[in-house]
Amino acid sequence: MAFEFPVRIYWEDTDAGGIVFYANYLKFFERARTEWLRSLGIGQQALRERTGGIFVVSETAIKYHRPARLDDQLVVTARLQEAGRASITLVQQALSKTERTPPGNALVHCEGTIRIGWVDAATLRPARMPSHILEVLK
C-alpha cells in the first residue's frame, strides 16, 4: 500500500504557460517521502543527531503523462519498491485528486522510480544503514 500526501498546486508551483513547472514534480515527491518517513516514525533530523547519517536521492526517472495547472489537487504516493543494506527505491506518483478514468482511476500526472542512498553526513559517502532503520522500512 503506498503512503498518501495532498498537495495543490498554487502560483509559485507553476511555469509562464500555467503549467507545473516540471522540476516541482521532484519537490512534491520529497515531501511525501518525507511525511512517509515520519508517518513510520523516522524524522530525518533526529535520525542524523542520533545515527550520523542521512538519505540522499542517488538516482532519478520520471515520466510526464499530463500537466497540472493553478488551483489543482492533487495525491503524491510513496511506495517502498525496494530496500536494501545502504539503499532504498521507490515508486512515486503524483495524481489527480478529483480527475479519474473510467473505472475510477485517478488521473496521472507524473510518476517516478527514487533511489535513496544512506551516506555518513561528515563525508557523504555511502554507508551501510542501521538495521533499526531498514527494519521499519520494510
Contents of the next structure:
There are 4 protein chains.
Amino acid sequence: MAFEFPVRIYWEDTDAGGIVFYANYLKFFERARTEWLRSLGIGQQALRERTGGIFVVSETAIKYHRPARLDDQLVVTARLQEAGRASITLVQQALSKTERTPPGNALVHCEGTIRIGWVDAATLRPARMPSHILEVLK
Amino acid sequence: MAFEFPVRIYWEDTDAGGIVFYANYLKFFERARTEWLRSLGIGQQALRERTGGIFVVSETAIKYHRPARLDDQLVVTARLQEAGRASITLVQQALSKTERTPPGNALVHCEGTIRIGWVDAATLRPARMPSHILEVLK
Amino acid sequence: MAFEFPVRIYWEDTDAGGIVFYANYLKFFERARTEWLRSLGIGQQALRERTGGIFVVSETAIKYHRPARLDDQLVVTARLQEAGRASITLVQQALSKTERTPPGNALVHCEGTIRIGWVDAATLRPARMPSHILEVLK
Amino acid sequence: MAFEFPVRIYWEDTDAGGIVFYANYLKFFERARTEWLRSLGIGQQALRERTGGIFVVSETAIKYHRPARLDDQLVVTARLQEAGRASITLVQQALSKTERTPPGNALVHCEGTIRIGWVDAATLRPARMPSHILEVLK
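Output the form predicted in complex with another copy of the chain next; the form predicted on its own has already been displayed.
Below: every chain and molecule of the assembly, starting with the one above.
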C-alpha cells in the first residue's frame, strides 16, 4: 500500500504555459516523502540532530503524463520499493483528485522512482544508515 | 559539442542541508535549454505566438553525483541527442566551474536526459513540430 | 476574525542559513489568500474564465520577526482590511504553531499588508472588479 | 550610483497569469545584493566561515508597477541607503531592459527598500556587524 498525501496547486506551482512547472512535482514528491517518514515517527530535523545524517536524492526517473493546473487537487503517493544500508528507493505518483474516475483508475499526472542515499550531514559523504531507521522503514 | 550556460548558486537555490535542492537542477537545465534554443534563433514566447505550440517536458532521468553549494559556479550543458516530429531528447550536465580539474575532466554535480514533447498551447495535446523548427534543431 | 490556513515547512522552503528563505513567506501568504477566496466561494481559475479578470499583487510591506525552520508548523492568516473597485488590501501573518504560547499570544514569524489589484487577464491593465465579487469579499 | 545586475526571465519565474510571480522579484533582488557584495569583495559563504555571521532580511516594502514576462530582460539594481552596526537598508529596482526608453527613463517593473540585519548564524540572534564589513559597505 502506498502512503498518500494531498497537494493543492497554487499560483507558485504554475508557469506561463498555464500548467505546473516540471521541477515542482519534485517538490510535491519530497513533501510526500517527508510526511511518509513522519508517519513512521521519523522527523528529519530531529533525526539529523540525533544521528548527524540526512537523506539526499541520488537518482530520479520521472514520466510526465498529464499537466496539472491551478486549483487542481492532487494525491501524491510514496511507496518503498527497496531499502539497503546506503540508500532506499521509492515509487511515487502524482494522481488527479480533481478529475473523477472509476475506483482504482486515478489519472496520473506524473510518476517515477526516486533513489535516496544516506549521507553524513557535515561531509555529505555516503554513510551507513542507522539500523533502527532501516528497521522502521522496512 | 554541447551548448554551455553559466549558473551561479544563490540562497534561493539552496536548502537547510546547505546544498542545492534537488528540484532546482531542473530549473538550471531549463534555463540552459532556453538559451540553447535562443542561440539557434528560437525565442519560445515568440514561437508560441507564431505557431500556437510550446515545448513540454515528458520524461527525465537524472543522476545527482556531487552536491553544489552557495556561491558555487556551474556550467550547465545542453546537447541534442535525438529529434523527431513529436519530441526531442537532450543530454544535460551541471558541471563544476568552482573546483578546478584537468581540461576535459570537469566534476559533474548532476546529469541526465530530458525528453521534451511539442504540444498545442491551448489544448496541451501532442502535436507535430513545425518543420522549420525541426530543421533548425537538427 | 482572520481566516487561518496551516502551512508545514519542507526542504523546498528553507535555505542554506537553515531557515525559510524570505521570498517563500510570500508563497505562504498567497496560498492563504487563495484558500480564503475559496472559502468565500471564489475559485480563481473559474473566476478568470467567467470574468476575464485576475488578481495581481501591487504592493507589499512585510516584517520578518523570527525565522521558521524545517518541520515547523505555521498558521498563516488573511484578514481583509479594505476593499474598493480597483483593489483590496489584506493583513497577513505567519504564526508559529510549533512553539506553544498562552492563548492569543502566538509567536509571529512574519507579517505585513498586501495590496492586490484587479486586472484584465489579457491586457494586465487595471479594471473594475465585478460587483458580485466585491460584495462577497465585503 | 546603483549596482546593476542582469536578470533574464525563464519559465520557472512565471505563473499561470503569464507574468513573473510576485515572490520571485525577491529572488532577483537577493541575487543582485549577493553580486553587489561580491563586487565589494564579500563572499557570503566565506564570510560566514570567518565571522560566524550571516545577513537576514528583516523588512521589505515593495511596489509592483508592471508585470514582466517570459524572455524579458531586466536590470536589477542595488543601492545602499543606510548602514549601521546592526542592519543595512538598500533601495532596489527591477528595470526593463527589453522595452526601450529614452536614457535615464527605464520602465520599472518593481521597486522597494529592503532592510537586512546581521545575525549570528548559529543562534540567529542579532549581532554587531564586524567593523571591516561595515567599512567596506560604506
